[in-house]
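Presented below, as structure tokens, is a lone chain in the form predicted alone.
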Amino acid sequence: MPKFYELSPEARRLELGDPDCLTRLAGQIGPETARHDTMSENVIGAWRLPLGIVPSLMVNGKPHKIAMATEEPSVVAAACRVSRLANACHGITAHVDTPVTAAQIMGVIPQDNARHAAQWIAQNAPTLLQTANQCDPRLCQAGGGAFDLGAHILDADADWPETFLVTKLLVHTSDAMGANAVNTMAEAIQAVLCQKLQGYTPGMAILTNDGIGRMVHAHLSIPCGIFEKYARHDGVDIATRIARASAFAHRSPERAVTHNKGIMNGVIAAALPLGQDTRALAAACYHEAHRSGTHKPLTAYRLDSLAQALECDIALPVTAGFVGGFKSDPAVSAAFQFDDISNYSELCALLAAVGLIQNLAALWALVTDGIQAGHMRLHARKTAITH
């Protein structure tokens, strides 16, 4: 008997049996299957989300539909409402950073070793970053590649015995999220450095997706005068009320937790069609928001009472990708083509914008009718259509 990761789709659901139940979950077997499993593993068919679509949101002057996956409406509701908003005060405006991806090269050594041995990892990094770039040439030609190495000691504690040396290796991933790349090269200065260290022992070597180095600054000035205009309240009552409500999520960690939740409600509706890894953008999310040591919110919200404005800003980490990984999808490559991305600043500044929106409407909800009523209509109406 074959094991089951070797056997085709319709083979796995006919040992899995129940076909009216497999047809449910995963469709019928049909002419994209093939493709899907060679994506995945144990592939017996494929479960989609549904795909809103946020008509235009205006990013550092260029209009961008967005296609959303997401099964809750209010969302994609909230996001056009606040998308309309913004397109009035002529859009988002972001700044992307260089992205760079960085590994640890963890390793075990005695502890009157220690200070010897990351002397000797500095004093040989220009070879050691010459290694890593050796594992990709293509990464380089491109303008990336591995450019700054250094190790630090932690020492042995209650918890464990044995003293850690930590390598940290950065890289400019150019385009792509680079997870393969940089893995692939923190092994290959694992490899060295079991040659070159006494006393050496290896424990792994893995990127880190803290994001740091990946970081997007967006920003969407509102004049309370547009306010009025789309809500038909008081436009410095409102902006008052939302920067209030920002910073009571910069006081209570309870609060900014649920706030960040707002934000990747629409990062990752608006990063799975686009194939991006959602896992590695939530953790580096929720890692910069805990960076201080307590949990703060990603966007912050201001009333200029000079100008009569809400000054509205996010700083997110966006581990994304505009190349490799499922780019050659093509349900990807038509996400791509949709939201008319053509460079990685736009893919980064999109999500951040959308992240921003996203927030933003929460918040303009919370503070005025509340989150219920807007959420519980739409939800009240998707219920009646599926029953």
Given for the second form:
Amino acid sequence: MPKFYELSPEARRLELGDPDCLTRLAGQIGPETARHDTMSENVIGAWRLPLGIVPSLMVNGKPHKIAMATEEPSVVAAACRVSRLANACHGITAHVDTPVTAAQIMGVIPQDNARHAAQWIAQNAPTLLQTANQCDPRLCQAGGGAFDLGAHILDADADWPETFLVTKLLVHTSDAMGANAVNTMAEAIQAVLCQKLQGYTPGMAILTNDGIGRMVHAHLSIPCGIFEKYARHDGVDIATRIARASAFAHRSPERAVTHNKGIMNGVIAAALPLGQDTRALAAACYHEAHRSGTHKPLTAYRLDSLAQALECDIALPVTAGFVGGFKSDPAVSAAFQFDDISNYSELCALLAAVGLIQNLAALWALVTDGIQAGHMRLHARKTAITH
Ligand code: NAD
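Okay, that was the form predicted alone. Show me the form predicted in complex with nicotinamide-adenine-dinucleotide (NAD) next.
Entire complex below, previous chain first.
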């Protein structure tokens, strides 16, 4: 008898029984199923989310359509509302940092050898970097590659009695998200350390999802008068209320958590159709929010009283990829085409811009009509179908 994972999706369904439940859960078996079967394990079909569209958002002078996959009512409507306002203010400007991802190569080392081993790693960094780069000639040809490496010691403590030697590898990932590329390099270095360091026991070799090397800074300046065109309220008053809401999130970690969740409503909905690792994006963003030791908002809003403008900023780690395995999915490459994203920088700039407009939309609603007015209207439409 073949094992469950060795079966075809059709055969798995037969074994599971209850075809009606399986069709509702995973759709019909179709031409896409064989491809999905190569993307994950024990596949029996596919699971779908509604896909909504933001018709236009201007980022760095270029209009993008945005395909957004989400089950949450009002996310797409809110993004559309603020995209119109942002476009009326010449759109969003964004700066994307050169992408750097780090790996940690961890091993256990006798306390007495630790300092000597760290010195050996520092002295042999050029050779170790060469070992890493030999793993990925295509990344190097694309202008990326491993470029820095150092080691530090984590001393034994009350929780665990061993000394850890941690080698940190920095990789310029060029147009890639880089997780597999960096992990492959890290494992190659781990193999060398095992051979060369006396008493070294390998622990693990893997990237860190800390996105400090993947930051995107995006900005939108809204003249207060523009608010009046899009709302019945006084523009300076709305801008003041939004800046106050921003100050509240900076003072209150409990508020900042929800503030940042609103950012991720947009980022994850836009990133999903683009085949991105949304767990990596979320991990990096929440870590960034907590970098100071307490939870802080990833956006900041300031009323410029002289210019009578609301200055809106987001600083977001965007661990995204323009090239990679996910691009072989036709739906993903269609999303890149639809959103009109032609390079890595445009991808990251757009995801940060979506985070900013989504957050601004939420704050705008919260400080005026409240979030429930629009939310519950759309939510009622959803529940009307099911009940
Ligand atoms: P990748 O990002 O690791 O690498 C892409 C490869 O494309 C490079 O190694 C390089 O050889 C090649 N390439 C060709 N042209 C390039 C260019 N112009 N710039 C850069 N590289 C170029 O690709 P991947 O295998 O798709 O890995 C990413 C995925 O790994 C994520 O989406 C996620 O699903 C998965 N992953 C994530 C984690 C995590 O902790 N976040 C861990 C493991 C795997």
